[in-house]
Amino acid sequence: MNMSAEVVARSPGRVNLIGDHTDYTGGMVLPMAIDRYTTIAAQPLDAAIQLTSADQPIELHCALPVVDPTSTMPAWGRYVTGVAALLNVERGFSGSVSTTLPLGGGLSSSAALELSTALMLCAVNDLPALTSLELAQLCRIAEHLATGVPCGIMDQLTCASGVAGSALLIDCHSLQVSPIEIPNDVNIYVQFIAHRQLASSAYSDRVTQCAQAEQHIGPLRLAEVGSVRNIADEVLQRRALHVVSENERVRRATVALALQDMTTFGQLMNESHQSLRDNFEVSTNQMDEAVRNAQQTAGVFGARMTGGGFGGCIVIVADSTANMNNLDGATLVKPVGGAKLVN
């Protein structure tokens, strides 16, 4: 590659319409890539990565190859060096990163940074192009390596595999991705509520609790609600009840969306939020209030928290006539294609 040529890599974020905290047990999710992006514009650079951020005060400077991404400073650079460590590259880049995604908003700004980094490093090192699935799998492992948070694959796979005009039904066990078209007269909004307070320990606790529940009733992705009652521990029972019922809600919501039955779709979104609040305990009072306000707005089919929880954004599905002026900061988003090089 011409060492003076600028390369631009861009990845969308994602919003999850329904199906939270199911991916790391191989369950079902229904997200979509959205028209908010993280973009890296850079030139090839031997043996180092130098990256300035429009949203972070401290620049990233690291030598290649990366030995220990967990020691990278500033901390935001770990998403970059985690990818570089896995690719084991010796040529990096010098440039800038910018994003139109709210940081800490639960819209996968971290996955978008990882994907943009992977595309950039593959380009400047003349590596074979990765498929969307390969890209997602690489970046998921990179996040585990760099942050210690045992995330599922939903974020990376959605951002890599987005389809314009469609949500994505993802089976997180088989990794099959099926686009489900969103009707033209349906609008999807995200409303940023509060910076997410998702400590890695809280997320890890939920992952561990789901694994413990599986020791009693087998894989949650295959379990039925009735079997959850066989779990004696009350907390584990509620965690499992959310995951098992959420998988079923995703299946029903997918059918409703395909049939353009948005009333049913919205009811399932509302039920999902209730379960995340009560059974999985990852909502907050502020998030609950915002969801109630949205659900009570004329023209809204349904609303729920989205993402890992403890803050972030809510997602609202409404008809095209709904007046969203009373929902401060509610922003219309569109489903778009996945991460790519744009030059």
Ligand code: GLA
Given for the second form:
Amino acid sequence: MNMSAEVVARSPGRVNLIGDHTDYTGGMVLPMAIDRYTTIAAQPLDAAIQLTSADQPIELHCALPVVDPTSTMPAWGRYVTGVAALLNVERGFSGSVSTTLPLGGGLSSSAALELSTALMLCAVNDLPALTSLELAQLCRIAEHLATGVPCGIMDQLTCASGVAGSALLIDCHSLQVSPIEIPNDVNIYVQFIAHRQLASSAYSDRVTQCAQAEQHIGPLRLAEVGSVRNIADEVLQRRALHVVSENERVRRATVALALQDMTTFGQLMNESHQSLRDNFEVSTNQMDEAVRNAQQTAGVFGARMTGGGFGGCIVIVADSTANMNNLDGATLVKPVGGAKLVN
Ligand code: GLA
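Mind pulling up the form predicted in complex with alpha-D-galactopyranose (GLA) next to the form predicted alone we just looked at?
Once more the chain from above appears, this time first in line as the rest of the complex follows.
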């Protein structure tokens, strides 16, 4: 690679339409990549990464190869050094990162930073291009390294393999990705509610509780709602009930979307929110209120919290007549293609 060439790597964020807290047990999700992006523009640099951020006061300076990404300061740089450590590269880059995603807003700003970093490092090191799945798997492990949060594959795989105009049905066990077209007259909105950090949330407790439930009834992705009653512990039973019923809702929502039956689709979104709130307990009062307001708006098919929860965004699916003016800050998002080099 010519050392003075500028490289631009860009990754979209994602919004999940239905299927939350199912990915890390190999379940079903139906997200889409959205037209909000994290972009790194940089030139190759030997043995170091230097990155300024439009949103962070302190720049990242780190030597390559990276030895311990968990000690990178400033902390936002860990997403970058986590990827660099896994790729074990010696050539880095010097440049800047900017984003049109809200940071810590539940729209996968961190996955987008990991993916643009991976694309950039592969380009400047002349590494063979990775497939979307390889990129996603690498970046998921980088996220584990960077934050200690044992996240599933949904965010990275969605941002890596987005398809314009479509949601993606992902089986998080087989890792098969199937695009499902979103009808032209259906609008998708995200409404930002509050910043959150999964690292300081109960996200990893939920991952542990799902693993405990699996010790009683086997893989949740294969379980039926009836078998959940065999779990004696009341809390574990509710956690499992969420996951098992959510997988079923994703399957039904996919059929409804393919048939353009948006009434059924919206109803399933509403049920998903209720289960995330009551069974999985990852919503907040503020999110519940925003979801209620959205659900009561004429023209709205359905609304729910989206992503890991404990704050972040809600997602609203509506027809083109819906008046979103009363839903403070609700913004239209479009399904787009996945992360790529743009020059
Ligand atoms: C976060 C994680 C994902 C997924 C969602 C909940 O976004 O990064 O892997 O578990 O929460 O569906």
